[in-house]
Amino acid sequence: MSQRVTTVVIGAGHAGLAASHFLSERSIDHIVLERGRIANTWRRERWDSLRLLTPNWLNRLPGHAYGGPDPDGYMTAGQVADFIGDYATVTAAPVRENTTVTSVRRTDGGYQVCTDEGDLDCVTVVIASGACNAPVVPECAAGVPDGITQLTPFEYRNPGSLPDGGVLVVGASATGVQLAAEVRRSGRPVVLSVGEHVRLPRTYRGRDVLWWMDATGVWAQSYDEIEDLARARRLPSPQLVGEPGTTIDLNALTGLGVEPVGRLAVIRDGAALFSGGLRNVCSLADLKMRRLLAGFDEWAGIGDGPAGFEPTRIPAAPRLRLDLRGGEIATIIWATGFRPDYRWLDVPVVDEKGRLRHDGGVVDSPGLYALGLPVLRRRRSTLLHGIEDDARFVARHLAERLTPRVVA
């Protein structure tokens, strides 16, 4: 028989222990599950190196502040786990460890939430299973000659871990560019394919970066006041790394002995094609960047305008095609972003491109809501210390629901 509860939530990482804590605080009866263990994107799906973009001092949780010794540092990931696996002992969250999602469909009453443990019949259920729970390798990959290691991010652990020989690194932003940073340290070749980015420096003014889009309310913006939603959520990661005052864009790599070359266009007869079009996208990323940083100084009162900051080096000639079958690449890295999977959601809530369709958290269908998506209610949405408002929001719209007339 299904078990019965008011709400569900998927996935314990922090969005949806934020999701526990507010529907506690409502008295609101419900289970918290995860597939793997609490934090468990953290604690499997990361490279060994990785540190959050996000300086200690900016990440906190609802009622639950970094409280160690180096608030100006950046957590790895074993830290971020353990950040978060605190938060669910702290806030006694009431979740189901190793308990995989089948299938949800709406019911009469509600939903009913298949698991591989057992089903479970609720009245609402909040996703906050994330937007990055796999790879997106495009189509192109299928070309690449055999005898050449294809990883994603998911994948790669180390440089050590690589064959031998040079690698190419398809994709620019903060994923890409760390990686590309790390394995031409090694010692190896790095190729590294360059798209669409977001150019910022770590610190600016004597301040880290994010302070100033905390402090001028950047982050703050509601998504009802973006002119194009679709595209902000759609932007890559700012080239960040979490190393104090390290920058991390185009220049430093090419500094370290990276090459860049354009967008990677097609895969053909054992060769990469890239486009022409390298100078232009830099060209624009630093216009971006130069516009975000006067904002900065308007905001502070400072006239002078940014400054200290060269525009992108591009190669004379940035080369077009690379031989794959020549010898010079022996690993791809594909850092071309993630998605979603909500391949167990049986409600027409997905769009084409495998988007939940939702206002502010608040999916199109009655009683089903989301968080940690990108821009959800706000541009802080996925940071840790920008769930707070989002997951305060959804555990009051899915009260009234339940009780129009008693929640005040």
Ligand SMILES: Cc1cc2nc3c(=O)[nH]c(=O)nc-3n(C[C@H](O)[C@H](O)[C@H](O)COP(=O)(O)OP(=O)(O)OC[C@H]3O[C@@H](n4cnc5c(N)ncnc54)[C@H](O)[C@@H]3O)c2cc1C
Contents of the next structure:
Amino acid sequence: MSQRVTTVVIGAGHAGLAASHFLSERSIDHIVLERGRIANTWRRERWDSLRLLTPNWLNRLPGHAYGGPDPDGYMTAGQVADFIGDYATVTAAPVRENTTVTSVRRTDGGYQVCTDEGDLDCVTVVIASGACNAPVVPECAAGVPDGITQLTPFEYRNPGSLPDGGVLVVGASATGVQLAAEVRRSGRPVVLSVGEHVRLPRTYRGRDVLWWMDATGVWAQSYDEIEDLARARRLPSPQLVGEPGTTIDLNALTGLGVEPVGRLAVIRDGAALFSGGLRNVCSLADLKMRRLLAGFDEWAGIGDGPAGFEPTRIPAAPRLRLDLRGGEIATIIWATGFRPDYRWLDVPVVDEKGRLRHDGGVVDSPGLYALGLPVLRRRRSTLLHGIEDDARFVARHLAERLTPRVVA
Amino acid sequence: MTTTDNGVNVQALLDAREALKGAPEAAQFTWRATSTWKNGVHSTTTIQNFFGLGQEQSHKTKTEFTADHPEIFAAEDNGITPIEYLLVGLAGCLTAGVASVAQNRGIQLRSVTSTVEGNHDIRGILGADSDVRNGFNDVKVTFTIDADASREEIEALVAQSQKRSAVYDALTNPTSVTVEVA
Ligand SMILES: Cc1cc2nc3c(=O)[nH]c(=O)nc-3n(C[C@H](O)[C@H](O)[C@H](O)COP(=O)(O)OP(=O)(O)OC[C@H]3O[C@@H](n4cnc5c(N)ncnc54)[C@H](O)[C@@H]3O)c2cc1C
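The form predicted together with the ligand, contrasted with the form predicted alone above:
First the chain shown before, then all remaining chains and molecules of the complex.
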């Protein structure tokens, strides 16, 4: 016998809990299913030193703000797990932990949600299972010679757990630059393969750069106002670290002794070959950063132009080839992004790239919703403080869908 | 033994190799092309001068190349597509290599033809799919060679010509490219 419930929310990260908050507010009977514990990803899928990129004062969830002593600090993963755990407690979210959803399929009246702990029948489903369920590793990894340790950010914990020797970090977004810096500080030689990236200073004109993103309204931009939405949704995370006043752009990294090389193109005959376009991806990142900062100035009515940012320094002749058999490199860290996992979703709403088809969180199947995806409804959608508007909208849309049934 | 004549002065090449071993500066060449936009996606590129052996050099004549795009790209088709010039370069280079290696190995060629095909998913350049690269997915060269040699010898010629080909190397290995505004 299936249990009946009006709405099933899949995932008890901050997105699922925010959905639960608004569903409760509307007295919509629901249950939140979580395969692990509340805030599972922050407990299990983050490296030891990780801190949030967003300062504490910005980390508000619907009805729940940071109340600690350090508003300008950045939470550790453990503190985020506690923050989200507290949120589940104060909102009395009906979470069922250690329950993995194994399939969701359509029925006449809505959906059947099967789990390893029994099945549920419901009218509506909110998918809040996360946008980063699995690391993405490029196909060329198949060519890595035996004997090299390969790690994804889900496996990496700290530099001490790496074998001695050089490390190739592939990818220069938030994850890659943070890991490159800490591995370099452990004394290992580090080569960082850099493709398109987003350069940002930690602070601008004395304030956290994310204060500017928030205050100027850049993050509030709505998905239907963005010219190239597909591109916005793919935008790599910025080169930031949650360390007060610390900028972690490529200049900072080369200062630490990290060697930048171009985008990894292919691994052939045991050698990694890098694109010769390093200079161009760096110029693009410099240009975009300056444009963003100039926009901040314009908003603030400051006219003297963004000062003090050196262009990214590139070695005169970046290496194009790295022999992976020669012993120089012992470890490769694939900081090449993350993807969602919808293998359990038996509704034809996933595109050929493995992404959910949705319009601002309204999935292309009646009664099915999504939260927590990049630029779901606004640029800030995946950030903790970005969930409020999205979850409120989804709960309202979902409630309106239920209403005719209640009346009937 | 009959003498082989493929029209390649191998001795001069071998002499140059010996001479340049001791003079790496003289071996530094800069090839140069000058391009001018015409209209739309039509441009012309001329080549005449280059630098090498320590001084400015010049081809006997100036050559002008026209690049455009076919009409199915909503262009005027005044000339071949820029990426097709890569095929011209690769074919020219590998063929020169085959002739030179054959000469050096004493293999008389009667005919050498090849077709070069570059497979290209244009969703990359159109920005339709960010996972698709802009350049060729792969390139295939097929040689048909009639020569006084066994199939194995001919295959060895073709292999050696790839090993010493500038364009093959430029296409298969990354190259640092700097683009500036003067
Ligand atoms: C390395 C990394 C660093 C990040 N740093 C920041 C940052 O500094 N600041 C910031 O604002 N954002 C950051 N993010 C982005 C984002 O805020 C986090 O990914 C956040 O965890 C997303 O919250 P969520 O609730 O949408 O999904 P998640 O936290 O991923 O929650 C989804 C939940 O669903 C559960 N689940 C998944 N599948 C199933 C299933 N089949 N059955 C049952 N349960 C399931 C998971 O166990 C998980 O608990 C980071 C992301 C990553 C990967």
